[in-house]
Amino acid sequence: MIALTLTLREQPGYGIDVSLLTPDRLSGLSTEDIGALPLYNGNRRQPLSSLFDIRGNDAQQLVILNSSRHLHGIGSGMTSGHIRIEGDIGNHLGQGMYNGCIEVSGNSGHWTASGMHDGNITVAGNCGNFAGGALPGDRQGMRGGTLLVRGDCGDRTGDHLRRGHILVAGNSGAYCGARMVAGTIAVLGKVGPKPGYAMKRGTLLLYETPVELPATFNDCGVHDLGFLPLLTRSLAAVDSCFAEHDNGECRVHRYAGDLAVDGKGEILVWI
């Protein structure tokens, strides 16, 4: 079996919507009813092959080459499988994902992880708005699993955050964790103003303190919190770097917040 290889010819001037490639719905195709599949720019509909070139039989490992920021919804929904994409990706990223893998070599759009119940998805380089944040009238973004992001992310990053990881190894932006109801974010780098607003529950693990906190969160002082390395010895499973910074030492300031709606979060500053 060789991995399911789509090749974009040339670079798109204009957004694609390709949420049906996940290796559960193209397991089972052969070669020319993949080709066939529909693709939508708006109200405009072409077939797979008149964009890409296709290779490999394996749906369950597809690989995406040539990728484009133009392209969006790449996995939406998907249940199994792992994909690879080397080069960037649109907005919708793993969208409503339920398991499997995805592995992005570059830059992925907005709303990447957007309500991902179960899986992993990596991304090498930045993310933009609303990583693993809830869709315009939603009240739920991600549900689980792990977002993992090398680079930046921008603002709103797990914004309505339900359940799961979402680790930066960069900086995140303004309203970092904003309306979160459960879940963890970790972000190595810096983070924008109003981390936090508005959370309900859940856990922002900080590196660096934060230039502007939102006034309805109560100082707590410092502490000693045991489990902290052990929490990040765990992040090494997903191949973080987070690992690399656990110095044996558990002290922490806490912020507790957001009290405007009665939040019983917690923003984490490492000492």
Contents of the next structure:
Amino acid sequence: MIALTLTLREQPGYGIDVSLLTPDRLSGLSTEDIGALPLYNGNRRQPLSSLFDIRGNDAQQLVILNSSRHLHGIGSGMTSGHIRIEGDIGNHLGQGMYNGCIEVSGNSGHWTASGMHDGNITVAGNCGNFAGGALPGDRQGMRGGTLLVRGDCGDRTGDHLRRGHILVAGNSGAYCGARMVAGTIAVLGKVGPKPGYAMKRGTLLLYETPVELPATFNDCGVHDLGFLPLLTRSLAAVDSCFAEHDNGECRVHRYAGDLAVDGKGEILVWI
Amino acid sequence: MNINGVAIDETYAEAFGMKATRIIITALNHRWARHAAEAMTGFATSVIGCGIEAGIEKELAADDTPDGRPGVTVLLFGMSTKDLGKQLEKRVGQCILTSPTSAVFAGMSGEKTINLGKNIRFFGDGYQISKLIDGRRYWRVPVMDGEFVAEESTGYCSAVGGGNFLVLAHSQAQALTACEAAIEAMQDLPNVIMPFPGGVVRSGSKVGSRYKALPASTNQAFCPTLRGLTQTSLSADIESVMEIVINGLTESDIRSAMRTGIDAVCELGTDSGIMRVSAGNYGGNLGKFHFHLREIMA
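To test you: the structure above is the form predicted on its own. What is the structure of the form predicted together with its partner chain?
Shown next: the complete complex, the earlier chain at its head.
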């Protein structure tokens, strides 16, 4: 079996909905069937074969080569398999996925891992806004799984996060963890203004002291928290620079909030 | 059968099916992990009066525990899943939650689980926090020394309780010395506990009593002071009998522990006053596991 490889012939100048492309949906289809799959640009429909060269037959190992930031929705709702994307990718990567693994060598657009239930997404570059966040109108963002961003994230990372881990090795923009319901966001770099704004529960673990915290967070002091070794050990298992912090030192400054909503969330600043 | 001059009786230990679980207790150091474990297993010698039988299985190095701190594993055995779950919750709440720096984790996985910290969390009075890490749910309960971390549930399994052997000696001191040697040899074995004080019980029982309220009473056949009064199992040269009771996760765990213990006893020999090794049973009608001494020692 050879990994099913779709090579984009040329960079499109317009957005294309490729949410059909998941290992579970492509399994069992012949090369001809895959080539005939309809891809949409707005209300324009064109067959997949008009955009991609198709090689291989193992749809559980899907490879997208010469990818583009105009390809949106890849991996949506996927339930199994592995997708490797060489290059950038557009919005809604892995939206609502239930299981499996997605790796992106470049950057991803907005709403990466939005509504994800389980599985793993790794973005080697940067993510746009609302990484792991909720779509407009949705009341929950990510609901499980792990999103690892090796670069930076835009604004509102983990907006309405319900469950799961968002790990940002770089910086994160404004309103990181805003309106979190639960779950964990860990940021190795800097965060923008108003981290944890209106968070109800959950943990925002920051490895650098934020410039500004919302006024509705109360200082609970410096502590060795018993659950942090469990968390750092789990993060260390992810292939990333988070492993460097699994050294037995788990001392954090704890801020409880957002008291404007329920105050059961926390921002932990590593010291 | 004689081993080093010690007679091995042609008899068997009769054991019962039980439900068992393992938990891991960690703390700042082994001393405090043991304090918590000893408190929780202190009154857990026999299901007859304690509701559960429990003991410390082994110490764990910091590298072998979920939170990277020194710890111990505890095995708990109940007659039913309900009894086990009820006693586990009580003991976690009263003995581990209360012990400084402690945390408690599941020591057994599986589809069938019982509550560990699931209800203990309510001690947090609304300030408790749940964390789901790698598919396992933990509860963080704020307490005066920081926070108490407890995994939500732990697995359990079917197990065997009541494996035993009796050490019959010329004197009380010699019986105790032999039992201590046996316990020392057995204490490093995995999957077993000896739930009585120091691993040894001097009040071996029979089923029933002349008093209706009592489910068990003294085993007069092995009481040396009643030798002239009842049908005795003791010869004139035996002044003291002590028993080692073993609970294990499987039959083979108990078999292995019995062999190790009896070997240690017999090594002392008749010169140390050890005359016989026997076993407790109830005629074979109550427990479905029969551990024949001579088969085990063959």
